[in-house]
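What follows is a single chain, given as structure tokens, in the form predicted alone.
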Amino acid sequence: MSAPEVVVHRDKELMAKAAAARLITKIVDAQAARGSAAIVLTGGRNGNGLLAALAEAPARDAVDWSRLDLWWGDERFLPEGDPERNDTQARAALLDSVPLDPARVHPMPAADGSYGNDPDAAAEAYAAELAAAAGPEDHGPVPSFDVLLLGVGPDTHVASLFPELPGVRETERTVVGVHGAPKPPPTRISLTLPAIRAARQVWLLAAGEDKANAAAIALSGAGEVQAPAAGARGRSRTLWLLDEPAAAQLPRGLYPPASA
């Protein structure tokens, strides 16, 4: 697994601007390369706020929208629809502008869907729909993403990763249901960390004075169970993508000074 590189922006708007502008010539190289892209995206107020950047980028259109596969790190397990869940936020500043090939497009099941008010069920069938989507070329039973998204919260989880939680601990399944998470609604589905480093590249996106000292623990050292941030890795390249506010508690050493 690679090492963090941390890359720090001088605001909030900035770094949305900055994490679109790379996410398009990631996309734009990867389907250049092998024809289509894959990615995982986030949602919170800083995957959001991506979102939204690429949605004013005018290099958006250099991407083939059509040869794009969408996937989520996690969901809030609530009806379809619901304005809390994470692909409603996401159609709603993005997805629904561009032209997406809907076959492409892989939410997380609803509490309203096929496996009814179970999320173990749901992250079952999620996990089996990504094996079905990986190829002999991947690394296990997911797919080998491109760039994975992952918000970083105050408490250092990513995805529905919570500290301490039996999610953060698994080793062997890709997609768990998450139960009693201390952050509402408090039943989620999550991919796991060994999915989560199956993917060539992941980002962690971090904004505001909150985050500081969540940013401070994870990229200290800290152990995966206790700050889940820590163990988001990818295989090639680890992004931390923060504003100065995030990066407050972090030593100067750690990013270049120069960073834009």
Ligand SMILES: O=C(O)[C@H](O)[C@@H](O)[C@H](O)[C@H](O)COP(=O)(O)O
Contents of the next structure:
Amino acid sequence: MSAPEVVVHRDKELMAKAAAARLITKIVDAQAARGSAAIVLTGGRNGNGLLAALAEAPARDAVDWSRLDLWWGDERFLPEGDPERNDTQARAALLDSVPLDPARVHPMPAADGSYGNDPDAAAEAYAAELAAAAGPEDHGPVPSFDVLLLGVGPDTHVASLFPELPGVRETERTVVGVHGAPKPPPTRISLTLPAIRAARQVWLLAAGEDKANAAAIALSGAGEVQAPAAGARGRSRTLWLLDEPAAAQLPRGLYPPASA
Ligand SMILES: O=C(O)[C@H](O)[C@@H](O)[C@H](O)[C@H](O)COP(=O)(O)O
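To complete the pair, please output the form predicted in complex with this ligand; the form predicted alone was given just before.
So here's everything in the complex, that chain up top.
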């Protein structure tokens, strides 16, 4: 697992634009090297802020959208089209504006879908979908995602893996149902740390002073059960993308600002 690197930007708007530009370049390079790219999206303000910045990015259409596989790191287990669902918000922020191949967009099941109101059955189905997309060269029953995006909660949660809850302790399954999440809605579906750690690169997005404590805890050697963000590592790169307020509690000497 790769050690975390930290890049600090002036504010959340610049962080979103810089992360979007970084993501475009990563996707273009992956598509040039392997003919396609696979990205895992995250919900929340920072995740959707990145997607909105990507929609407006001058280089947006350097990406071949028809050869991009999109997955989700977690989902609020709500009926399809519910405005609170991560995929609903991602479609509004970017996905409905670009010519994706619908067969390559993999939303997590909805609470009114084939699995009824059973998040555990829905999680098993998504795990099977990931396994079917994995190849012999991949590291486990998930595709080798080029970039797996994660927002970071003020309590250090990532995806829907919350401190001390069962999901963060899962070591075998790649996707789990989440019950009683402290962040509403309480019922969710989430990738687990083993699935997250199969990604080539994991990028953690944290902007705003409400993330300063979480960033400091997760980057100061805390355990993954107490601080799930600490366990979110990529095989070749783990990148924390912060703004100045979110970096305020980090030892300045270790992580100098990356931009004005
Ligand atoms: O379903 C969700 O809510 C997200 O996937 C969640 O993991 C989010 O990324 C963090 O809570 C950060 O959210 P903010 O960026 O809005 O603070």
